[in-house]
Every structure is written in C-alpha cells, then in structure tokens.
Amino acid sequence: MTPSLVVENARTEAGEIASLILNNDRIAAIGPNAAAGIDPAVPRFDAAGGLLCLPFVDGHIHLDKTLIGLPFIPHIPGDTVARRIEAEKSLRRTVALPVEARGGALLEKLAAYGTLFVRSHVDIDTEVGLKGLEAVLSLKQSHGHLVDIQTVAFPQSGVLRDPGTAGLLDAAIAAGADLVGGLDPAGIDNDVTGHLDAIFSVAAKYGVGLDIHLHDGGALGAFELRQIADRTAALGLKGKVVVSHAFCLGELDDAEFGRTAAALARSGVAIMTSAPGAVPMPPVKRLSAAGVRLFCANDNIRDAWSPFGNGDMLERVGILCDRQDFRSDEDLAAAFRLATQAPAEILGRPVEPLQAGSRADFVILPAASLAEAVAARPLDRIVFRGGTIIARGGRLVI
C-alpha cells in the first residue's frame, strides 16, 4: 500500500530523530531509516525536530457546565459546596445557549490543544433530568471526529437530598452514560452508607464503573475513601472506580494516610487531581509510591465553579508541578504522563505506544524533551488525529 504521509525529522522521547510512515489512520513504520525507499511523490511533513508525544487525555471535565461561547459571566461566590450548587442551578436557568453549542466549542478548544479523549461528568438531577446527558451524547456524534467522549452520570445535587435522583442515575446508564457518579456522601447527603448503597447498586446492576467527586476533608474524607475502596473490592470493580479531588489525602497524618493509601492501592481505586487552588491536594509522589494510580485533569473550564481555564492539559500539568514543587526533569516527565498515558490506562482506553500498527494519533511539540515541554508549555504544536493534521498553533485547521 502506498503511504498517505511521511512525517520527517520527529524527535522521540528517547531523543532519536525518526520518520513516521502513515497509512491513513495507522502508523506503518517509525524509525531513523523508516523513510528509506519511500516514493518521493508521497506527501511529506517536516516535524523540524519537534517532540513526538501521545495525545492528551482530559479525564475530568463538565461539558454541560461550561460557559464558553457566551460573553464573560462574573463568578458567583459560595463558601460551601452546597451553596455553590444552588448558585450554579440558578445560573443554569438563565443560560439560553444550549449545551450542544457550549460543549461543542469546548471540545474544539480541547482538540486544538491536543486532547483527543475526555471523560465528561454530566449533571443528573430532578430539575434537569436527562437533558444534559442527551445533549452531551449528541456531541459524540457531532464532535466524535475530533475527540472521543466518555460520560459520567453525575448527581451534582446529591442523591438522597434530591429524591428521585437514584432512579434518574439508573435511567442515565440505560440511556447510554458510561459510568455512575457520586458526590460527597457525608457532606452533601449526610449519609455515607445510603449514598454509596445507591450509586454502587446502579453500577452493579449495569456492570459499569464509578467516578465519585469527594470534597469532604480530613479523617471523614479518608473514612469515605476506605468505604469506597471496600465496596469496590467486594463488587469486583477493581480498576473501574475513580475518586475525583480527594482533598483529604493532602491533610492526613502519616498513620491515617498510610492505611487509606493502602486501601486504595489494594482495591485499584484511582485518584484524579486538578491541582486546585487554596485547598489541600493529593500528594502525587507519596500516593504513587504506595501503589495508588493517579492522573490529572482540568475539571471546571470557564463555568459557574471557576472563571478560569482554557482547556490546555499541558498548562494543567505545569500547574500541578508548581503545586507539588516538581522541578527535576524526571518529575516533569512523570507529571506529563499524568495527562497522557496514566489517564488513558485508568479510563480504560487502550494505550498504544507510537509504533508500527498503532493509530496515528499524536502531538508534535517544539521541545527537545518532556521536561522542556512542561516548562515551556508551547502553544505552537501540531495535532494529528487518525493520520490527519487537525490543529496547528492551538487552532483547528479542519
């Protein structure tokens, strides 16, 4: 078969200058001499020594919440999670631009930065029902050529405090949501057992995983994490459960941290962190050393919870490095993988090294190493999806 494109002068993570031979959406060959003997008439792309990387994965966003596409809306403050939930619901009632438009605009930004797979939480409550989910599922059709989308049925208003939500979570999974969500069993629903019973029963019924928001701090949050770990193990869901945020892990004494991390590692419960602002965050190195799997993600991008965020996962990695005091090349490279390889594995997306036979999804960054890429966070990047260039310099070209 005649190749569709030759990518020349690309730098591998090992520092080797190589060529990639593409056959439509697949890499046919890669290596220093891969282009030898290829017909000169085959189209060429010069990577100019740029670093060849796996595409980014954003494992925690909210496509239904984003306000991208609207004029700037000032942030509505709230000093508790519950008050911010109510503030967001109030704002949601006034937003005329549909989820399809706002979420679609965000997906286009993400793809332009090199993110080709996302997990989106979608609000499920008795006011909005499944409307947000239906809108996000439609984005799989309209924007699936840019980004693969996984969905979580997320009870943002709680489960027990919003009677009827448990049934809606069941209906959401039946309608096509991929995972069951949860939120602060103690802090929002004031019933750890009842909340976890409700969400784990839906997951068990359909054989799907869970992704649970947990903001509850200190020993209470640690107790909830261990309860989640115990249920995960009991139901045979190892590797299918994520806890997002888990601020409590950043404020425990050594003994409490040790037994909580051990429970997470045994059960295969993974942790997502967005490296948030003035709150504790999970200690990445300590958790990794204890065998706990982690990844980073953007979370809120220009919505009622935060006026910040542009969707660039490379920028998010830099924020995480600042928060965790990562400075060495090894630390920066490890942080980069928290936005590529680690979330792909945790979210159940097959991780294909950039080699012969793998799908031609990759990003070329103007850097000599992963550490330099994290330090510089260059916008001037080339994004390939299925063997086709879809973005240059942070802008879509298709």
Second form
There are 2 protein chains.
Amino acid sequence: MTPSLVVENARTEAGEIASLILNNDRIAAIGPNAAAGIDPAVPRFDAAGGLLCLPFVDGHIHLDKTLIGLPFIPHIPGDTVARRIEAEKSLRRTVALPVEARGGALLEKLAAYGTLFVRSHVDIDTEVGLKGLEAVLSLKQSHGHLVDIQTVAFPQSGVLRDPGTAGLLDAAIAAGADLVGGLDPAGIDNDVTGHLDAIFSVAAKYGVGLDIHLHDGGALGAFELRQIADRTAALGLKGKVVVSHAFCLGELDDAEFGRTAAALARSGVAIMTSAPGAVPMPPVKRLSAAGVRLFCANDNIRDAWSPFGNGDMLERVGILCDRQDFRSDEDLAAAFRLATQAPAEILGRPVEPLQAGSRADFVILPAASLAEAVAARPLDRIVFRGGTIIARGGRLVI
Amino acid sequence: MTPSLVVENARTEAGEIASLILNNDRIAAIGPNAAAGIDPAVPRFDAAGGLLCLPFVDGHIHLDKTLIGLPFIPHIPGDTVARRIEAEKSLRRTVALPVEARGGALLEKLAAYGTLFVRSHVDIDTEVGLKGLEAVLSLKQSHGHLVDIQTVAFPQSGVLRDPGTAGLLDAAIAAGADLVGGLDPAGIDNDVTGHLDAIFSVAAKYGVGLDIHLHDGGALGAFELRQIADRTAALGLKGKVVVSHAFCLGELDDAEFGRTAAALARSGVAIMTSAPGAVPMPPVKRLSAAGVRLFCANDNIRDAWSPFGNGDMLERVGILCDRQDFRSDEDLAAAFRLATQAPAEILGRPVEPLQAGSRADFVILPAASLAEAVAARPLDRIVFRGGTIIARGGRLVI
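The form predicted together with a further copy of the same chain is what I need now, so please give it after the form predicted alone.
In what comes next, the whole complex appears, and the chain from above leads the way.
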C-alpha cells in the first residue's frame, strides 16, 4: 500500500532523528531509515527536527460550564463552595450561548493546543436534569473528529442535598455518560456513607467507574479517600476510580499520608490534580513512590469558578512543576507524562505508543527534549490527528 | 505644534473610549474628544477599542544570569542555596555567550511583552568582581531605547562568606550600581548583624537604597525583616529599601505577622514577590491592609536557578492571582497594578500617569478591562515607547 504521508526529520524522545510513514490514520513505520525506499511521489512533511510527542490528555474539564465563546464575564465571588454553586446556577440560567457552542469552542481550542482526548464532567442536578449531558454527548458527534470525549455524570449540587439527583445519575449513565461522579461526601452532602452508597450503587449497577471531586481537607478528606478506596476494592472497581483534587493529601502527617496512600495504591484509585495555587496539593513524587497513580488536568477553563485558564496542557504541566519545585530535565519529563501517558492509561484509553500500527495522533513541538518543551511552552506546535495536520501554531487548520 | 500621532479608539480603565494626541515622546492630550480639530494630515493609529495601560515594570530580574539566547541548558539540581550558588558559578565559567548578548536578548523579550522598566540584580563576588555589573551597565547604553534599567550590586555568594565582597559592593556603587543588595544574613552569611552592618554601611556611605534577598523562613526570617526595618528607619532610608522574596511572611502566626508587618510599614520597607509555587509567599491582601507596599516581579528567567520563565509580567500577575486565590475583577485589577504602578512607585521611578504631559510609554491590550487582560493574558499587545510603537504581538518591530 502506498503511504499517505512521510513525516521527515522528527526527533524522538531519545533524541534520534526519525521518519514516520503514515498510512491514512495509522503509523505504518517509524525510525531513522523508515523513509528508505518510499516512493518519492508520496507527500513529505518536514518536522524540522521538532520533538515527536504523544498528544495531550485533559482528564478533567467541564465542557458544560465553560464561558469560552462569550465576552468576558466578571467572576462572582463566593466564599464557600455552596455559594459558588448557587452563583453558577444563577449564571447558567441567563448565559447567552448554549453548551453546544461554548463546549464546542473549548474543544476547538484544546485540539489546537494538541489535546486529543478529554474527560468532561457534566453537571447533573434537579434543575438542569440531563440537558447538559445531552448537549455534551452531542459534542461527541460534532467534535469527535478533533477530540475524543469521555463524560462523567457530576452531581455538582450534591446528591442527598438535592433530592432526586441519585435517580438522575442513574438516568445519566443509561443515557450514555461513561462514569458516575461524586462531590465532597462530607463537605457538601454532610453524609459520607449516604453519598458514597448512592454513587457507588449506580456505578455497580452499570459496571462503570467513578470520578469523585474531593475538596474536603486534612483528616476528613483522608478518611473519605480511604472509604472510597475500600469501596472500590470491595466492588471490584480497581483501576476504574479517580479522585479529583484531593487537596487533603498535601496536608497530612507522614503516618496518615502513608496509610492513605497505601489504601489508594492497593485499590488502584488514581488522583487528578490541577496543581492549584492557593490550597495544598497532592505531593506528586511521594504519591508515585507509594504506588499511587496520578495525572494532571486543567479543570475550570474560563467559567463561573475561575476567569483564568486557556486550555493548554503544556502550561498546566509547567504550573505543576512550579508548585512541586520540579526543575531538572528528569522531573520536567515526568511532569509531561502526567499530561499524556499517565492520564491516557488511567482514563482507560488504550495508549498507542508512537510505533508502527498505532493511530497517527501526535504532536510535534519545537524543542530538543521534553524538558525544553515543558520549560519553554512553545505555541508553535503541529498537531496530527488520524494522520492529518489539524492545528499549527495554536490554531486549527481544518 | 503639530502632533506626531493620534491614537484613536483606545479604552481607558474607566471604560471610556478616548483618543491620545502624541507630540513625539509625550502625551499632549487624552480624552474622548481630544482628537477634535486635529489636522487630518496627522497620522492616525486605530487602537480598535483596546485597553490603554501603563507599561509593565519588572522590579526583580537578573540580566547577568539569564541563559536566554542559548540553546536550552538542563537545570543542575542543587538541594541547598549554597549548592545552587556553586552550580551557577561553575556554569558561568563556561557559558558560550557574554552577559551583553544574553541580557540584551532578555531585554528585547521584555520590551516585546510591554515591560519598559526593570531592576536587575547583578552578581558581585570575588570571582566575577565587577565584570557582570560592567556588562549590565553597558546594556543601559545598548538597550536604553527599549527599557530603563536600574541595577543592584548583589552579593550572591554572601558578603562575610566570600571575604572581599564588602569592598566590591562599595566599588560597585562607585562604578554606577544604583542600590546595594543583600542575601540571607542568617542562611548564607551566618551572621545577621555582620551582614547587615556590611551592606547598610555601603548604602549609608553613598546614600543609596538596598534590595535584600531573604529566603530565611519562619521566625528567623521575620526577625531579620524587623532588623532590616529598624536599620532602615535609623539610617533615614525610609522608602528606599526592598526585601525580595520574604517567604517567611507566609508562615507566621497572627501576632508575629502583625508586629513584623507593622515594622515594615513604619519604615517603608517594601516587599517583592515572584509568587513562588513551592514555598510560602507573602500574603498580598494582609500586607496591603497592614500598610506594607508590595509588588511582583519575575525573578529568574531561564537561568541556572530555573529553566522556566518567559519574562511576561502579565503571566506573572496571573500566577500571583492563582497563588492568592484572586478571581474577582477587583482583585485582578489590583494584581495588575502590582506589576505596573506599584513597582514604579516603590522603585522610585516617577510614575507618569496616562495624562497630558506624561511620557508616551503605554501598552494597548485587546481587553475591555484590566481583569479581562489578566485572565486572558493576550499576547496580541501593542507597546508604545516614547511615542513610537516598538512591539506588536509579542515581537519587537523596531
């Protein structure tokens, strides 16, 4: 079969200059001599020595919340999570663009930065019902050529606190959501057992995973993490549960950190962090050393929760490095993987390494190493999706 | 006199659309109707509704340290400040580009982002002597058309720890450095009184200010801050002393914070923070409420201390907002001023508000408010210096 494209002069992570032979949406061959003997009539793309990388995975976003696509809307301050939830609902009733337009605009931005797989939480509550989910599911159709989308039915207003939500979570999974969400069993629902009973029972009924937002701090948050780990193991959900945020892991003494991390590792519960700046964050190296899987993601991107965020995972990696004092090449490369390989594995997407037979999804960055890419955060990147260039220099070209 | 340029359709901070009339390097008039009656032959520039802002001030950089202009150099890890100092000296001996080239390249980047005034610390030690200072002073000549430069004679290797440095600091001021620097009197020199005696005596001899790097933590750092405040008051240096970093201010109990902040406010000692991610930072609102002046700056930009940093003060403002949990329009606008008006005042540069008679140094940002500019961090900015556009879209155009 005649290849569709030869990508020449790409640099592998090992520093080798290689060619990639693409057959439509697949990598047919890769290596220093892969282009030898290829018909000279096959189109060539010169990667100019750029670094060949896995595409980014943004494993925690909110496609229904984003205000991208609208003029800037000032943040409505709220000093508790409960007040912010109310402020967001109020804004949601009046916002001028539907989820399809805002979420679609965000997906286009993400793809332009090289993010080709996302997990989106979608608010489920008794006011919005499944409307947000239906809109996000429609984005799978309209934007699936750019980004693969996984969805979490997320009870942003609580489960017990907003009676009727448990049934909606069940209906959301039946309607096509991929995972059951959860939120601060103590801090929002004021009932750790009741909240976890509700969400784990939906997950068990459908055999799906969970992704639980946990802001509760200190010993309380750690207790909830261990409860989640125990239920995960008991229900045979090992490897299918993520806890997002888990600020508490940055606040524990050695003993409590040790037994909490051990429980997470044993049950295969993974941690998502956005490397937040104003609260404690999970310590990346200590968790890795304890066998806990972790990835980073953007979370709020210009929404009612934060006016900040541009969607660039390479910037998020840099923020994580800043918060964790990562400076060496080794640490920067490890941080890069928290936005590529780690979330792909944890989110259950078959990781397709950059080798023959894999889908031709990759990013070429103007850098000689992962460390340089992380430190310099170049926008001048080339994004391949299914063997085609979909973005250059931070802009879609299809 | 015929104006040199009319800038039309600019948005003031108050949201008003105004014109600026420029007479060469000065603002001749500004206001909604300022362009009325101006000769139609005068050149026009359409600001397209962009926000008219003061230029950025980067009040803490290291022009002699930066590796900008060189291929990426992996960070050499060091687990103590002393080890990092040695690693940097080792690198300095072999680096392939002189300070003039690296510092010049950095100044060009800064100007392209809209930073028109910097304070650069310059290493002074018994190995490098005044060579770094002489190089940075030469940048005042070569790059003064882009950026105004203030210099600090900075004893990066300590004063008592590197005998002979005190005399070099004296010689540095005599040679044209603007301020005397200092560094962790306890942590590096192991002698609070001895270190402060040495640097304050040079400052007193020449009647110049000081800018002291203080990483020492907790009660020790707070003690040193109060010592610095007392000496500042005693020597009549009120308003001429800055302490950079002062991580300790983020670690104190209310009582010690209160008396330390009161001492700083009383003596007019200001605080510089880069809003570091991995260590405590000075609490911005609490310090302001206590009457302590504060500004933010980039500090290390791609050097032996950090592979990160691009020089954009608008990004630094966003990092500070992240660390301080600033989200409201009011907080974002206040943070913006920590990179413009506040450092200009603290560093002793006459602040020239955007009004008739002022120097025509300003930046036009594609945003409707300071908050939007901070949240969105647009690169598509237009930088005026002395009445001329020197940069657009993050690139110099002169």
